[in-house]
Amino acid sequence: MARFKKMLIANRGEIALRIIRACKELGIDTVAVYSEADRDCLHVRFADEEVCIGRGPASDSYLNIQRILSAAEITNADAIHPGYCFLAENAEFADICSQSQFVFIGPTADNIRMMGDKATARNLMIENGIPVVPGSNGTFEEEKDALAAASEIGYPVILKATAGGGGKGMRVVRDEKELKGAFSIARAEAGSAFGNHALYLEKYLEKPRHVEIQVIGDQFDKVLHLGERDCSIQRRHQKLVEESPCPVMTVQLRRKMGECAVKAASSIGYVGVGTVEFLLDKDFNFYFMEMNTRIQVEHPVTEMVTGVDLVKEQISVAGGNQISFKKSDISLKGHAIECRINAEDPKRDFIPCPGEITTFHPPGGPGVRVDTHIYQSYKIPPYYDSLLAKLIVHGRNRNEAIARLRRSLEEFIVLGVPTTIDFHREIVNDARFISGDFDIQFLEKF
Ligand code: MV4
């Protein structure tokens, strides 16, 4: 693949040495940008290219798109990797990237546009037959039209904001007396959190498990799944443990998601990787959520049971390239099961602990993966997200994963600041995760 020669990389942490890894493997060179929080960021390192691009604060450097094309300019890359957060899902970054003559490692702006507005893509799935929730066609700007669906569908209800996502700006809604005093209070928190105050309403389902399914489109029209990816064990919308495959999945209901996921991704032409999220309720039924349009945190369980690089595909497949895998050729093989290290205090309400790294000792052995950016010494900056790294285990079997998982968050030592180490040990000793009887309520209980 001799399409791309130089390729920025619009991130930090360990995304961003992932990123890099993959670039040095296809010969492509990296230019890395940072912060002045970031100088000493093994990103800045393993790069053959650095640019500063301003302070520490996010909003001056990792989202100040004139600065990271100014890098791109001077630095005379040919494409902009995004990594996930910070511009991954801004599309009108992917259209001035294109606009600048730089190749977007990501889907097109209009992909990325449509997804991101979730009622949108709520009517597209009906549109294609894709099950989605009993609730709203389109949003609503009035309070009489909200309580009108809610008692047509029935309560409890979840009120969305059409230009959220992920968890942001949902409130759940279990009588009329509660969606009256919400619905003001959720407009108004859409409308400053995203700059769109339209909200829609769905069926609130109690307790389901969230699973999502890896996708990945060309520009020849083939889109194709890669399996699932459990993520219910998630707290105040963090995930902190992923898995591949779900528990409870089945041949049948992996085949009827995975076509479900192919079709909403096909509907809409849609180039590069991205994951369809759908909610799996007790009886088995799976109801469309969002699609994300970026590569995800969690992308490493599915690369661990696939063997394919994710990364390396993204950025084929944004060069012009075919998918280089076919159907047949995807088998799942075996379990992963990822956990997210964050410098969190778990006994503070999980509150963000920045500090220096005083000790640092990742696990290794057979079927051990450790994504981080982190090293002995290391000072953690207080601008950005609190992920340290991420322990993958590999095993044979979902048994053998977690006696891998086991031994490795034992041999895992990070000193210096709290992080969620501890936690995840207690997690991987629970009986209902053991057995895999869990949802997305399993951490309130916990
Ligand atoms: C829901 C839901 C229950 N019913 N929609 C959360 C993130 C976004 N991807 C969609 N989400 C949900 N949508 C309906 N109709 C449950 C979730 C959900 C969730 C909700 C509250 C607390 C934690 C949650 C974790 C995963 C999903």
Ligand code: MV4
The other form holds:
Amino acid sequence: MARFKKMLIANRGEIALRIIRACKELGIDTVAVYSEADRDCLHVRFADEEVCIGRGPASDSYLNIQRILSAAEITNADAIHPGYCFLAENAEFADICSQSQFVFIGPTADNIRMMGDKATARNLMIENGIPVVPGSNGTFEEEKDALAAASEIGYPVILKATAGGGGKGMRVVRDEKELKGAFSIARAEAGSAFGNHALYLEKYLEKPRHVEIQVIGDQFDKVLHLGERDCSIQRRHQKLVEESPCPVMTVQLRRKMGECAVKAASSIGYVGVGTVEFLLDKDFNFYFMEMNTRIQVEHPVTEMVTGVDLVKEQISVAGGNQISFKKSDISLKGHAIECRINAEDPKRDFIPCPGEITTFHPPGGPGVRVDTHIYQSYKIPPYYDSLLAKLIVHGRNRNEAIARLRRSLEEFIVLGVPTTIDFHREIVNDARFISGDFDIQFLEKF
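Alt. form predicted on its own, vs. the form predicted in complex with the named molecule above:
One chain, no partners, no other molecules: that is all that follows.
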């Protein structure tokens, strides 16, 4: 664990602060990079060193590979942690880090490439006997090819960007007319977001749950899973609430999904933390959807039920160490739920709301964790994701976790900008959420 002396965090906000905390406990010095808009962000204050890498827009700062590498060089960092988003799943960045003698805290560039291209990942899963949603054999550049494939698969289908994520370049279409209208829009959106216009098709499953398996692999060909997270409560394919265990999970189903997730990661020699994501239908059939080759926003949910510090473990395996625990050491204790608190106005179609935080009072008490980078008088810049904080609660069972979450949301005070706190209060008081009877269309009927 002592391999790294200094780590540069190529990210911002709560995840940068989370990584800094892990490094401090491991005795690793940290370097924060920041944009001019983030000068007063907490990750800058708590790092050992800081370097300004450009103006507010991410293209001028957090996505500027050369400036990040220059910051690592002038501070003599020996490792770079990308966090999530920005460059976390950029294979070129991982390659350049390695070529520049910086350890990239994540999987290999080849791992990222294989799983980052959704069509390639899908074909790889088929080769390894892992169930996938029926869909196209490759990607499409032309609308006519997508129409032919959709006719063969059968409507409804979902258009997906092969390099996509976060709902971008994704459209559900229920007939030929809708597909004709959606194809060019999805293709343009994919090109703008990922620099890759290619799309592919999958059969659209009605009312599935979104269940992901947390995996970790080391450089000794060992891959383990740490159970599942249910991420079904989403808005426009963006996760809002995550929990572990999944309310409908059984011991046998967890074993099967876990084995498939481990097999998927092992098939590419995966090193690092990641998640293998599945759709689970009402008959408990599950299908591979994608693999995220990074630490996830919702990783604290797994940390709360397993007791494993995933960020420390991620750093450790990147440093050449074996996974510090055995499969038999992992059991899910109690229940954890996470709410993403965003600076958005639910009354105006969740429009992002930058501005100044005039009052900030996070909740506390037993089993309550708040991961955040904000504070009173903090000014939210307009350039980045609207995530302000993650509220994570843990209870002995799901009922206690819900009660604790309800109480914590009542205590949580953020004034100065609209937030999703009240919206989350409505969710946790909804009878379907309380019963665990929901799917990815939950908010469509909310």
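On a predicted model such as this, the values are computed, not experimentally measured, just so you know. For the two forms, the rigid core is made up of the largest set of C-alpha atoms that agree within 1.5 Å on superposition. Positions refer to the first chain, counted from 1.
**Q** Once the core is aligned, please say if the CA of Arg113 is shifted by at least 2 angstroms between these two forms.
**A** It does not reach a 2 Å shift.
**Q** For a quick test of reading the superposition: does Asp175 move by 2 Å or more at the CA between these two forms, rigid core aligned?
**A** Yes, its C-alpha moves 2 Å or more.
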